[in-house]
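In the block that follows, a single chain appears as structure tokens, in the form predicted alone.
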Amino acid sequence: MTTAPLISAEALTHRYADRVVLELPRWQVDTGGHTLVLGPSGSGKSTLLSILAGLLSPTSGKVLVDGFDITGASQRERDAWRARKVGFVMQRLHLISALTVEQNLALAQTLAGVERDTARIRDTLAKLGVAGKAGQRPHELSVGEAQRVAIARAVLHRPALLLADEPTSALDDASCDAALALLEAAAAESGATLIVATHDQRIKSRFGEPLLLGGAA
């Protein structure tokens, strides 16, 4: 029995006034895969991703992810699909200065219409090796814990699609190791689907054949 492909895209295209910055005429990816888009900057790989997002409207193509037509919804629908099935780890990690790590946590819960669980909230944070920054606020942790905080937000509801959105490019290399570790691991656990979107080309090893965007090699 053949499975359907978690992510579809046919003949999508996006432009910002006139100029054409996504042109993908046909992509699919397995469910359970990790997939690499590569590119330099401006050549929509961000584009790209807050497509899967349900975050950006497309200017023409289709979209299927996981059965659910992004492109065919509404502004509404897409929002509650989102919630509900994508983790979002994006370049600017948005975590709540306001909040301590666990309400940022409990908050994602709530906007993706689950009940509040804090068992799972401390799972998630110990399996990311943040365990004892629950009680702490965004601007006392370090960049990496800031980020594996991120990644805990993102996966803390199972999403079916996890995105991550040049998470490596400003990292040394070990470090960069490490959080595509922790993505993978990430993933691997709540059953979702990677999709990595980068210039960063010491990655490129990690995956198998990426999706090459604006000339990448």
The other form holds:
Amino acid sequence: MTTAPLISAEALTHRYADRVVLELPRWQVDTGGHTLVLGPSGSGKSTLLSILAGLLSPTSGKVLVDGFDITGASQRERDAWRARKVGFVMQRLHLISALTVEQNLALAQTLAGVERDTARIRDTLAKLGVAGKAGQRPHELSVGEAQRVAIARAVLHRPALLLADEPTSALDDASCDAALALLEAAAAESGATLIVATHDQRIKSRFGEPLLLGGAA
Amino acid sequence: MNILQLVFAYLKHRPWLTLLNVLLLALGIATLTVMLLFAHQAEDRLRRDSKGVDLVIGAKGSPLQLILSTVYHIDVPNGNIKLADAETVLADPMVKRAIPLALGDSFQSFRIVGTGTAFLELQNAKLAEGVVWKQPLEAVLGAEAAKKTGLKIGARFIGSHGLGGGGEGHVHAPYTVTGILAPTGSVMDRLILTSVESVWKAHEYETPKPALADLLKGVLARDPNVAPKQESPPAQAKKDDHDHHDHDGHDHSAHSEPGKEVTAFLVQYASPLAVAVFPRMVQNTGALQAAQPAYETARLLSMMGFALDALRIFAGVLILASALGLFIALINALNERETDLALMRLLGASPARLAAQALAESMTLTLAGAILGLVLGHAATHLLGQWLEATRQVQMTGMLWLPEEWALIGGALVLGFLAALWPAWRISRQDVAPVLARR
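Any chance you could show the form predicted together with the partner chain after that form predicted alone?
Full complex below, order starting with the chain above.
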């Protein structure tokens, strides 16, 4: 029996003015897999993730994610779909400084349209080793702790797709391994398909065949 | 976490900026509130106190001063008039009622007003306890005067020369309290009322009984509450021994004519047509002045209007400055939170929700500013009222809510909405991907 791919992209192109920043004739990612998108800066990695998250409409082509036609949907539909189905971890962790860790996660639940579930928040933080940080504000966290909180926020609503944009670029080798292990564990725990976009060659070995963009090798 | 919780978290995150924005608007709203409360109470008081008085006849001088001293009891009189002069004009059929006022003395800064009981009727004053005066040197106290002086029925007190208090006491003529008025909310509350003869007696005018009755008959005969029961003082007129010194609010030359003077008459017309003729007739006597409370009050309000307009402009500038400050604060907040907003879009917030958040933040600030401004405005009016009462005997309170104040709250919310419109629009149009992609 063949499983339908989670992501299916065809003839995908994106231009900024006259410059082509992304060209992807055909690409598929299986459900539950871990995929690496590798390429130098400006190769279109972030553009691809933005399209997969429904933040950006490609100039041309078609993308289906978990059966949802991102390219044919309205902005409102994409927003609603993204809130439910996508988790996102960025290099800049983007925790809201006015809120505590727990409030950051509660806001993510609200915006995802799910009931506030404090037990789920505490449980997720505990699994990522930052249970004691719930009442702290982002500036009181170390980089490692902030990254764990950002991952917790991304998987809190059990997304089908977990996108990570340069999650290890600013980390040393030990932290890099730890961060990837966390992402993989969190994706596995929430049943999400993990896509990591990076120019960081150190992590290449942890994944299968990567999607190479912009002449990456 | 709903929009308001997020708004409060952001406002709490920058407490000083939040406080500054709120305070700036609050100062403008407070100024407007003080102005509203002051103007309302002043106008209300002026109109209430002059109700039923068509004309005041008094000594030559400033007509406004005549009105202020005899209707509002907040200034010194121009002087006294001879009863004989007044009688000539007051006998005219155009006059329905004329109420004499004799001023010059006070007790603990509360003015002693010699008058007829028709004055109580005119001011719609009712006795809370006791009876009205029947004999000279019997007095009825206004509610506030009774409360502040602590005088009860049967108590005796000595009036002092002059209206400001502190003058020489008329020890030979102590008053007895026979009644206390229920609160009226008008100037009556602060007066001590007695008969005209009492004032003369206190100044040791001892006018022959028939003469006084004769003098007043044309005037008071039309007031059933006054004339018939008045007991006149003893026969021999005696010169006031205060003639040779001077006090605030008291014209000694006026008192120097034994027993034949009062300060003014409050006149009610028999017909509205009298307004066109009667004041001129009074003016033509040469010795008397006619002042119309309606006209002088309007003139006073117009003079007050300049001050109120200046305050209004000041408050308007403050509010505009606060709106501008709010607008700049929102734009700055928007720039600072560009990433937060992009993140929220990423997490599923719709552009409309983010715009609503900006509007809610702005309107929360202006609502807080309005509420604080109203509280400050009422507190300031109350303090101002206490000071005015202590120094000017003018009653003013901050414990009063005017319907216009709802408009201040509504206006502040509209201001908050307008100040946030452009920032909200910008938020809703934000392109998220480039912001999040920025390293």
